[in-house]
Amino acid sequence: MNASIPALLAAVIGRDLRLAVRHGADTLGAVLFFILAGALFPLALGPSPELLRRMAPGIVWVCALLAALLPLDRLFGSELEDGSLDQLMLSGLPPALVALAKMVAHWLTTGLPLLVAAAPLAIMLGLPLPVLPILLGGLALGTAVLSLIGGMAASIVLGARRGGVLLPLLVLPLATPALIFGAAALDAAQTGLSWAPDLELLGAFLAAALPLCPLAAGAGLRAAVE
């Protein structure tokens, strides 16, 4: 690998770093989403302790999934407007690299938000303390995947005419795994049953979604830039 690739890698993350701290709506956005959304539901529910505690796990991952995809439409869609992407493109990086960069760019500004949103969200909804780090450790898996399959999701659709409707549309049966094991491995962590083996199979979803989306999602961008 050439010497200078890891360096262009840090340099664009670092970029998406500082446009996200410059433009903070997106990922306050999120976050006041995440939260509010997960508020809705007692209202909804009712003030049941027990119901609120056995509906928490599928409340925490689908309001994290949804708020996740709130940033999604512009992560390529505005350097496209102004032509930085091209210049991302002739940057040295090969375009699955690029893909990669803005990928963890978005889990460091909406994923890693969400992580620290989601602990006083869990403890409001009646989430025993003990199964917090298996929330917060289901949910740094799952939210890298969503970061990796709607960056992929982003790619494919950029350019298209509303992309934006067709980003959801893309991603929410993709990511249904992530969903179905995050909280399958915190409602057996309630019970007291064995949560291991979900981790596991997000882990291994998150290992196949590494290689694999940024592949997709460099071949997204290289079409829309030429």
Second form
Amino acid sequence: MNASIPALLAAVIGRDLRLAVRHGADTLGAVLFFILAGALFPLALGPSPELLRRMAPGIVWVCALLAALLPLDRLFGSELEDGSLDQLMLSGLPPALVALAKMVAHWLTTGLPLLVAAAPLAIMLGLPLPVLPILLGGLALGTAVLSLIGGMAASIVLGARRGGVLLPLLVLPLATPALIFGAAALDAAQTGLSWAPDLELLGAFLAAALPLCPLAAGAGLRAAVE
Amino acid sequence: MGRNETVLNATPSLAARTGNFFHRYANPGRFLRLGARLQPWLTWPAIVLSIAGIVWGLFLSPADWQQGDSVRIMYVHVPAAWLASSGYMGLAVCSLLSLVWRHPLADLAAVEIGPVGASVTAICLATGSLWGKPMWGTWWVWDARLTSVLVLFFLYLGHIALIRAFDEPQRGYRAAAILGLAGAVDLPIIKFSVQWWNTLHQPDSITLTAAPTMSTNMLWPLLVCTVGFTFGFAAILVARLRAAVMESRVRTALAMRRGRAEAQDSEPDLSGAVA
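Okay, that's the form predicted on its own, but what's the structure of the form predicted together with its partner chain?
So here's everything in the complex, that chain up top.
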């Protein structure tokens, strides 16, 4: 009870990381989905290299968006079921910081593996190598935004009859700016324009979401355990 | 605030006064009486002004020199667009009232604004698409204004689905209120999309700060239509709210009657067991 807030934050994040490592198959599920979904596009569109190179940024971004949705259902769901959410809320951490810790854990267990998997997928789709760092930089910001918005949506739908079905409906409209800016940066880089403004806008979006989403998610968590 | 209430608490604090103001119409009986009195004043102007504006716009106003008769779609499209974003604004205000003051009427209003707002957003998108085909040569473009209104439509749908997704209505109100506030970031994006991104949708013709860039014999029917549609939105909303309040009263009455019946059923059983 008397532990300091940073120590508590680290404990919550560490607990989620340990859970993710011990249920490795669940954690890898999102990444496997990402690669599989990306591999479906060449099969559906035909293997023409020019077409794939043109579409690679969009494919990688959309697949990352959808893959990041998969683990959200369980982000707070298992904690609510086994009662550990009540324990977390009593731990002395403000609800917003509990939510933030879970969002950080979601990014570390989903966003980061997606980043690692995005590089080979982008190369397989024929994205030019000089553009790859911009893709990864954009995705690093974008997956963080997704973890924040997704964590907020996951806390809101806690206890709903069909939370899993609702989640995409709530997350995807709010996540569209990230997709637009991220894909626009890659488009600009491929056509030789400056990609920096789009990534800066993406960073600004992240900076706005960073304080607001945990606050909203904290309100959602409080409502869920009431 | 009523005079007798002021007398009752001699020095009401500001918080208590605003609380009283907001909660004055939280009393469902008071709201029903007010709503019944308000309803004809919303419904009849809505019918008269909408018909007048539509007839004026569709038959009496001139055709555009460039767009021809297609310009008449504007008389439905612009009011629908205005109501789509102001409806969401209302939803966001209700969400704030619901989260901060736990106002029961704001909860019900949020439930009822959703479907009405989604409908006008759908009308806005559909009429815009019908206008776009002859004018732009395409039903749909991924222009910033169009995309942000489409996102607004999905936000409405998400809100509608979320607020009805919980077995316990109170949880749904709270969750949907958080979503309603988060979704409000889309409103400035819609408003300024025609200025930030120079794409296909034309910038605003009517602003508060400058003279409108359209002919007055088109502006007047448009204004009449907008006012009429707004009254219509309010009339539908008040009617739905009254129905919702009455429905919850009927539910409570039925639950109480069922509870009493069960109590009566179990009583002789109990006494028999004791005897």
